[in-house]
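As structure tokens, one chain now follows by itself in the form predicted alone.
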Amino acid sequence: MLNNKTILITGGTGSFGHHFVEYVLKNYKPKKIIIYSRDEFKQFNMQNKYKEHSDILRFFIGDVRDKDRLERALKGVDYVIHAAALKQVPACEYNPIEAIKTNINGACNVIDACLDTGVKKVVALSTDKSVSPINLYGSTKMVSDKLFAAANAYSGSDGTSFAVVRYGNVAGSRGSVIPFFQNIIDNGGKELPITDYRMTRFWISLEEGVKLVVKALEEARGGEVFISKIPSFKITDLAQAMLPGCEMPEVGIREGEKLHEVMVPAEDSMRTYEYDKHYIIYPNYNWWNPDKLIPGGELVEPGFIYSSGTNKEWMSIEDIKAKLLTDLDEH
């Protein structure tokens, strides 16, 4: 599907962008991959990393807040992956207007620019924090998700298709618990602080995140939210996997933090379908045509919740150790 296509990634110098580029170059023959971001140093480093692919990779300095620049960059683009966002919860709480400008206004600009330039498909990256949000970051991403779903009403039957993929913190990503624990271990620490002993999380690797985006590009018909089926783990088990026998003082849950990651709330169960390796939440709009349901899925039970705390699949300490050796090599 991606062969001979031009793909643009907003925020493309992040961990996702790097792995997406590697995956596409390995498995497809794209016409062009455009990295659209505002950090020229990260672009410089990425250019050097992939210099043997300079005939395919292009780098645009730009911000999703700048609609004119987006429109210039999107000329001739077939597919867009929208990964640009302000993601750090404390930073968004302290700089709320900036979070709104990037995560909400930026989403509007991406939608308008894609509609105006004839992009075929757009997949926006979302987060578990957009579900029943308790912090500003999650709230901005909830609005962004709604915007991308509603955008399909403006594109027409043969226009741009917009979809969303949702997952939690990627294992080992910047700002997540694994590098936080690893930093303590590397500096000789003998105990790993736990915010709450009951806390659970989903485990998703960069590879799995990229594959979910590619699946959405291949299958989305407009308005869907794609969610991978992935295992859960306990934060206490992660600590023991990384530093066996360590002390684990409970330090209290942080502002804006949840005990569990929820990907599908009960309120969405009436329009959530289960597939072999993923779930899809379909849009609840009068303009959406049920004929667009992707074959092979089954409607979940009323009140179904997909949460890391009640998941059917769990990782043991040994499972976590094995994953730490394999998935973290991606970073």
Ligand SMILES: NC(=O)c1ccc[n+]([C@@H]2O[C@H](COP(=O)([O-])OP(=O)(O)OC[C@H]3O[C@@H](n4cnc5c(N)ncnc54)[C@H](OP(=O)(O)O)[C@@H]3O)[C@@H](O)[C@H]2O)c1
Contents of the next structure:
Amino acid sequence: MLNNKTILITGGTGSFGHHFVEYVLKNYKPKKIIIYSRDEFKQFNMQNKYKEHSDILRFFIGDVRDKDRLERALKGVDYVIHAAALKQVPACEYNPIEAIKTNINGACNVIDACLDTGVKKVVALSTDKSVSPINLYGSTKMVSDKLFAAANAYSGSDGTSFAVVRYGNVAGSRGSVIPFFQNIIDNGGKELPITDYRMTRFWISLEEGVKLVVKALEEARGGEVFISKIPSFKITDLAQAMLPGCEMPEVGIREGEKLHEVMVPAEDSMRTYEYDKHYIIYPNYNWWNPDKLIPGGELVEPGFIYSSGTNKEWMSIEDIKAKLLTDLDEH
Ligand SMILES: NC(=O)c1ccc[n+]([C@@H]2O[C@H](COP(=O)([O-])OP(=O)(O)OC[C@H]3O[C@@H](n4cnc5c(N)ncnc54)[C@H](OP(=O)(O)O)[C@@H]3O)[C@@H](O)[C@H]2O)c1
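Previous: the form predicted alone; requested now: the form predicted together with the ligand:
Whole complex next, starting from this chain.
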């Protein structure tokens, strides 16, 4: 479905954007892929990395806070992936208004510009931190998720469709625990600090994240939240996989951090369908029509929660070691 189509990625120079571009170039023949982001240096590096695809790749300097620029960039675009975000929890806590301007006002601008330029489909990236949020990053992404769902109400039946893809920590992404531990190990450290011994997280590779976004582009009818079925791991097991036999002092949970991450809260179980490899939460609006249910899914049990703490699928220390070897090459 991406053949001969023009795709724009906001935040296309980030980790997700790089992997998405690589995946699409390998598997499809798009007409154009437009990278939309602010920093010219990151764009320059990406342009060099993909110079043999210069006939397909276009680089637009632009900010999602700037609706006029977005409208200019979106002329003739079929599909949009909205990946631009401020996403470091401490930075968002300390600079709340900046997080609101990028993650919330930016989402409004993307929605308005896509509606006004006749984009066919939009997939916005979300995070497990947007579920019952306890930090500003998660709160801004929760608002963004709601904005993208609600946008379907004013796009009309043949208009733009908007969906969300939600996933957990991408293994090894900037600011996450793996590079933090790796830095300690590289500097000769012999112990890895654990904020709380009970802590668990979901594990997703960039490749799995990209595939779910492509699936959402193919299948979304408007208003869905797509969620990958992925394994959980204990942070203590990650530490043992990275530095076997290490000491693990418990240092206390940090501000804005949860023991477990949740991707489907119990309150959404009445609208969550389980598919082979993913879940979909359908919207709770009176404009939403059950005809839009994607076939092949089954309603989950009332009260179902998809949490990294109660997940059915777990990674052992050996599984983590193997995944560290494969998934970290992606960055
Ligand atoms: N990485 C994870 O673990 C993870 C997990 C769950 C969900 N997500 C979500 O996935 C998305 C992509 O994450 P990522 O890991 O690829 O992030 P990333 O590597 O930090 O990339 C973010 C991108 O957004 C751009 N950007 C930031 N502010 C912008 C603005 N105001 N206007 C235009 N572009 C802007 C950045 O480029 P410039 O600075 O040059 O503008 C960069 O290209 C985010 O929405 C994030 O919330 C990520």
